[in-house]
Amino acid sequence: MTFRRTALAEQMATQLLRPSFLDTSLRSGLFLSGQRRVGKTTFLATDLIPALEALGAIVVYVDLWSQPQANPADLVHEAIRKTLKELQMPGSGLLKRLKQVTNLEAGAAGFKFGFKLADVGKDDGVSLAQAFQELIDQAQTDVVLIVDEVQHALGSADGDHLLHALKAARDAINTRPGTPGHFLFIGTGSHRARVQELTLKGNQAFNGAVTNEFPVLGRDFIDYVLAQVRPQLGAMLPSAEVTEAAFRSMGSRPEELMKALNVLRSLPPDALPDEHLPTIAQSLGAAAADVELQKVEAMGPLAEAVFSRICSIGGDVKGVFTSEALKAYAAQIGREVTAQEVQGIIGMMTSANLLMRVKHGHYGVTDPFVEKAWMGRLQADQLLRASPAGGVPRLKASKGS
């Protein structure tokens, strides 16, 4: 299924590369936040990057989610080196695309840089500001760096240094009189609060940059999907209004919508699609979160206790390793707990992409959708424990017993 958002991508590309007076603030950086699996990465790859390249920009893309345990700076530096290397190669696909849209002749035989690519990003090597400045001067065009799941750069000295190095590159290039191109930074993330933190806190490199909600798929996507599945569903095709509401209830996630429509197809032919789809959507939405929650449960009671505490404090309070926290864990699981055990559990959950380090001693849940589901489960458990039956449902005696 390929649904293109060409108009949106072209609008964004124009605002970034050919900004009006009101859009020039985008050169300070653009950060987009949206839940996981709502189509951010697909939109970047199939729509926005081609639109940026069509206007002559050189785009460097890196996904920090692809290797969550890797050093974010290493991933970004490697993506930059890869792009520069491709531009050095005569006849490379990137160089051909660039020539087609810019009529660039100087780089026909491949770009020549006054530094070794292996030195990019190293402490004693070439700075990102110098690397991007040389690139822009040779290409005579804009360079756009897109970092997907940018919030993973938070929480480490290397990530912080990377962001400040990118800010330095932005300032050095974009403030030059008569610069032949600009350096633009786009960061996307699945955790709204973490992404906003990158632009709102005074100690962050991109403080003051623009933050927007990622535009989720809308009614035009629903109409497109229903037109595609009409031959398969026939009389079981739901209305666009009900389908759109179901889609929203599942977090606007295309994969979940397709699952719901497949379930609808399996119902008896006399079933009413508009009546069943909302229930199906609700069940699938809960099931999607359950997959992640089961990972926590599989790690044992201590993991559940730690995860619950992080959900409760939102990762903004340094209260995961304190003596008070250890006592709370102990009371919850019925035995003594050490800080080393907690650190090990947090390491496991970080490796499983359930948690992310925000800064030293501070952790947050990677996916807000999962966090919300876990808190809902905790509240339900508390209500059950507070019930007269102590959480045990009362069973009616069957007839004849």
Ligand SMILES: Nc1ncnc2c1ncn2[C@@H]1O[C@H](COP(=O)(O)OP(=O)(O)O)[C@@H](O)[C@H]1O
Given for the second form:
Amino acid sequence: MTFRRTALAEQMATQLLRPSFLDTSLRSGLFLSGQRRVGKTTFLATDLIPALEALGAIVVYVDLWSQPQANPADLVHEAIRKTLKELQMPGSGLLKRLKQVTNLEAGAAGFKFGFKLADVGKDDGVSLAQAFQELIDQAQTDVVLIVDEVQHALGSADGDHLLHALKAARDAINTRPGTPGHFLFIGTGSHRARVQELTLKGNQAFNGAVTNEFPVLGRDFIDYVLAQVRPQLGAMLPSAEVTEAAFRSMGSRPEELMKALNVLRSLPPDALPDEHLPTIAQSLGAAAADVELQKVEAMGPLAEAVFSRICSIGGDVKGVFTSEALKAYAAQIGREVTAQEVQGIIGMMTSANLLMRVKHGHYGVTDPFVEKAWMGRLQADQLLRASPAGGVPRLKASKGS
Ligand SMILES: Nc1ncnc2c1ncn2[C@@H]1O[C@H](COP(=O)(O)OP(=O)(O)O)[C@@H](O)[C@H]1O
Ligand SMILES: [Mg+2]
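Having seen the form predicted alone, could you now give me the structure of the form predicted together with this ligand?
All chains and molecules follow, beginning with the one already shown.
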């Protein structure tokens, strides 16, 4: 049961597609950043995309988180080809819907493009600028490309090319006088610093674009959820104020809230839900980070050492393979370590979405929430070891000797 955010979506869609003078900068691109699992993808799929489509836009959506090992450029090209293909097919669902919301006549029998779909994204193939321009000219409407978890396009030459190709498309199309539609780019990301980097001048392709915080779910969502769970909770129903505070303390993550409310069900009948919910929320918040941290631990002591180094240097680390780094790992885990081993471990952590490549040879922690939790744990470890009573090791794997 998804809580719909229709009004918010309609407002955003209108700002994007029918911008007032003050909102025209959105045509340079809109980036939404928000932590993992706060509902970004859900909002895009259930609210924003339908709202954009209702205003006549053609939306191409791709989630780069879905396949962290894949080349992000390939994923985007594939999504574009899929949409174009659907538009070529007479009677396709997409064409029908487009006909309903626009005055489309010409394209009803299926779009015709002056290039082969297979050439989209090829080095010597059609440019994205040209592909989108043909599309907009035939459809006589706006095209919105949404790249979910766009920060995964950072850190590789292919990703860089892609971002520059998208900027070229934006500039070529949106500056045409009397263009029948605009090309809009929306990116979301779970890592604010990295998302912002994409819009910094001179640094990345999307300078001039707008970065906003993803609006997390709020009181209306809490009211909705409490109304849903009222029959099961009965006397254990907490107040909206306490629930909202608990929700916030868990990073505004719907799944965590549902877990916390579920715990209330197992309390003795004389318990007071408003007294227990904050504590439940606190321990669940810690447990959520634990799941991720345990993934690192399960990969062994070297993974812990590499992950710790990447966390503690903060931000983007280049020196994960230097001889100094290898020595530090060796000292920590109590045996020699080769660069090849480190490469292997980093590959594993990248596949598990714990790490991501930021630039060539640079790695960062994918989720800032996990990074913070790991740092907290490292500090607790150090405190314990420094304490006179001697340390109770909190990390399960051995720290070497
Ligand atoms: N509006 C909503 N109503 C109910 N549940 C939601 C809502 N938005 C998100 N969720 C739940 O929260 C979880 C995380 O959502 P997701 O969209 O994947 O977050 P993100 O893309 O930010 O990582 C999912 O299990 C999803 O079902
Ligand atoms: Mg998502």
